[in-house]
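There is one chain below, alone, in structure tokens, taken in the form predicted on its own.
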Amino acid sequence: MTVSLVIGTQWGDEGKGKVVDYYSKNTDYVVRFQGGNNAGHTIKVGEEVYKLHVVPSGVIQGKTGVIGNGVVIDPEILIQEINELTRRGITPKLYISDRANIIMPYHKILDGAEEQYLGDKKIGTTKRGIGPCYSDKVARNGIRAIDLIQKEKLQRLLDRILPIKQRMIDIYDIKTKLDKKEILETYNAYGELLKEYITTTHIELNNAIQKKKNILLEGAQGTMLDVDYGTYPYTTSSNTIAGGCTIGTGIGPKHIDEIIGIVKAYTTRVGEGPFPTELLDKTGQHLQQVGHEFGTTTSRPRRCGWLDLVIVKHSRMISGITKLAITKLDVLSGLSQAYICTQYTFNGKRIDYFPANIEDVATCRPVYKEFKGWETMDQQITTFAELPKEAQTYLQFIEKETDVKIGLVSIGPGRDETIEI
């Protein structure tokens, strides 16, 4: 028996989606545990190719899906995944935790007003009521999926919050009413829908434990993200790291076995914040354009650079990472010369760590170690000592600076045009 755990060690957008699915052949249950549907994975299976938000990305190899409580869900997005699925021949063994909150209308609404009236400052949300709904559910206002199964529980519930949000859209001068009525019995069809797959999920894994099943617990976002150690505000609004797991699916820390660090080959990121290594010349268009950089959830455009170490290293640091998993090592085909950063100059002095004050961040400069590049990469190969030579190099040079053994190499989006080390 394994708890295995793969978290994004940037800031999102690493690739999760197809390592999660490809290590997924060897488990038995793939458990979300954090975010919402601002996260996006993509897999692709020969030609097919799957975008999911909600539902854990190990259904697409037949294996139990669990939503656990730290994910925060839009039952109508969750249902859309749900039924597209079945559309495409894969009915989906899912669990949701009794425990996981919801996303409501007014979560949505006041999201996007409150990046409207943040304006230049805006911190660059999904504006999907993913904030909104994690802040109501530290302050104890939350709707749980529970609530969605037992009616006049959810009708107390909206004749409390409702009056409070109403007010908060008035102040924002927002000419929208919400209607109680509405909500209450589109919320309720929600729960028809997905009473059979909300449980006790915390249970449920707790006993495939002690049954020695294989679980694989699947992150969202990246650790730049988490809203404890990324780029703070300009994170997220969940731990992302790995201590969230715990959190978020009721599985005791001692039973993590093994921690995957899903690192990109190079940099992006999405929105808002401070991007050391960020390219703005042709070769950031090159990675934008090579490694199909926009967004699964958003479209929008994910800004590119070089490898930062620096933050994988935080990462490796606070997540305790026991292997790393490279993505996307294809998309440097074609350059001359790849650089990868290992340090930062910082008031006129070299640091090797990530400044918590964003606006020191700002400042920071990049120490790059330059490494010749290659021309071609065989996407058909099924061996590290098949890569290029100059592909070898950088791979190992990224093992000697994390101090941490690469796993698993992607050399492609399909699930085949993966080599295991």
Ligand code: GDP
Given for the second form:
Amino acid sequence: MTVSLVIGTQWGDEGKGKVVDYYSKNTDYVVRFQGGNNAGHTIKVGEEVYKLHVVPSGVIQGKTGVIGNGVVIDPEILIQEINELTRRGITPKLYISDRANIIMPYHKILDGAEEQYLGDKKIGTTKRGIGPCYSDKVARNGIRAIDLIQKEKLQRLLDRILPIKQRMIDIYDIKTKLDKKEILETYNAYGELLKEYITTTHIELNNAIQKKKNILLEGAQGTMLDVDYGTYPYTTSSNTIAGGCTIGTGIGPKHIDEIIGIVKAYTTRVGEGPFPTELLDKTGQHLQQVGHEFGTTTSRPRRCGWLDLVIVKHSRMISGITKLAITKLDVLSGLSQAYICTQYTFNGKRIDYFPANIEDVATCRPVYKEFKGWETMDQQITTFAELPKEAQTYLQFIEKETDVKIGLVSIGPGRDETIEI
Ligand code: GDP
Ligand code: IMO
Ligand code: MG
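To complete the pair, please output the form predicted in complex with the named molecule; the form predicted on its own was given just before.
Now the complete complex, all chains and molecules, led by this one.
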């Protein structure tokens, strides 16, 4: 029996979907524990490409997907995703936590309105209503999955919540009137459609642990988007680090056996906020084009830069990472040199930690170690020894600097383009 956790160590889009799909072969349950449909996880099997936003990636391997209590769910998107998978021949086995908070129409409206209000100070959110939904959860104004299937309770909640939300919408001068009857009917209908999946997932998961089943926990976003340890306020609104997985599932911390940190071989970021190793030159464009760095959820171009081990080491410490999975190594092929940031210079001094103050981060300058590049990479290879020697040196440096073993190297988007070490 193993409970393994997969998390992103950077600003998201590290290839969590690909790696979770790969490790799903050994598991019984795959569990999302935070975030919502701000996530976009890609899985490629042969010529088939799946882009999942809420449904856990393990369903592609036929494993049971669990949407834990820490996830915020847009029921419309979830139903679309289930229908689309079914149309493509995958009927997902799914459990949804009765305690998961629901993204309501006013959350999406307010997400957009707040961003507009912030103007050039905007966060660059996905406008999926994530921040407003988590805010309501913490303020105890949330609507939870269980409420969707209890119409009278849902009506009582809407009676209390909607007048306040309408006032907020009016303050932002948005010309939308929330229609209580329509929201009640629509969301109760979503509840009826999802009823068969809504259950006490924390009990299901703890029973599975008792029965010695394998569980894989699928993080969304990455450490630098964590609301506590990321580039606040340019973060998402949940805890993306390892600690988030126990809160978001009801699995106690002692049960977590393995914490796998995914590291893209370079760095990307979508949205606003500081990014010390960002490349605003031709190399940055090269990484963007070769790596197809366009958002899975919003199609926005991703900002690209060199690998930053200051943030990977920050992530290792905060989450207690026990194994690394390096992705997109193939994208660095064809560069004559590659660089890895090991420290920053800040106020004339070298530092190897991430400052809390966002204005300070913006003044940090990366200190790089140079690596010889490699021409090409055969994506059919299956062992570390077959990698170009220069790529091996690059990986060995990451292992040495982070003091964590690499367990997997991904050299292409497909399931088979993977080297397990
Ligand atoms: P996630 O959010 O962490 O699951 O990552 P995304 O799916 O948003 O973005 C990762 C992108 O890189 C997807 O298009 C993947 O198909 C692709 N990808 C994953 N691993 C590799 C790899 O090793 N090499 C290449 N070239 N592409 C990869
Ligand atoms: P996956 O799971 C990359 C970013 C947004 C924005 C910030 C806040 O695919 O790695 P939000 O809508 O969450 O309030 O936006 O977080 N963001 C992501 N960036 N990958 C993601 O998910 C992201 N989810 C949110 O771009 O900067
Ligand atoms: Mg993504």
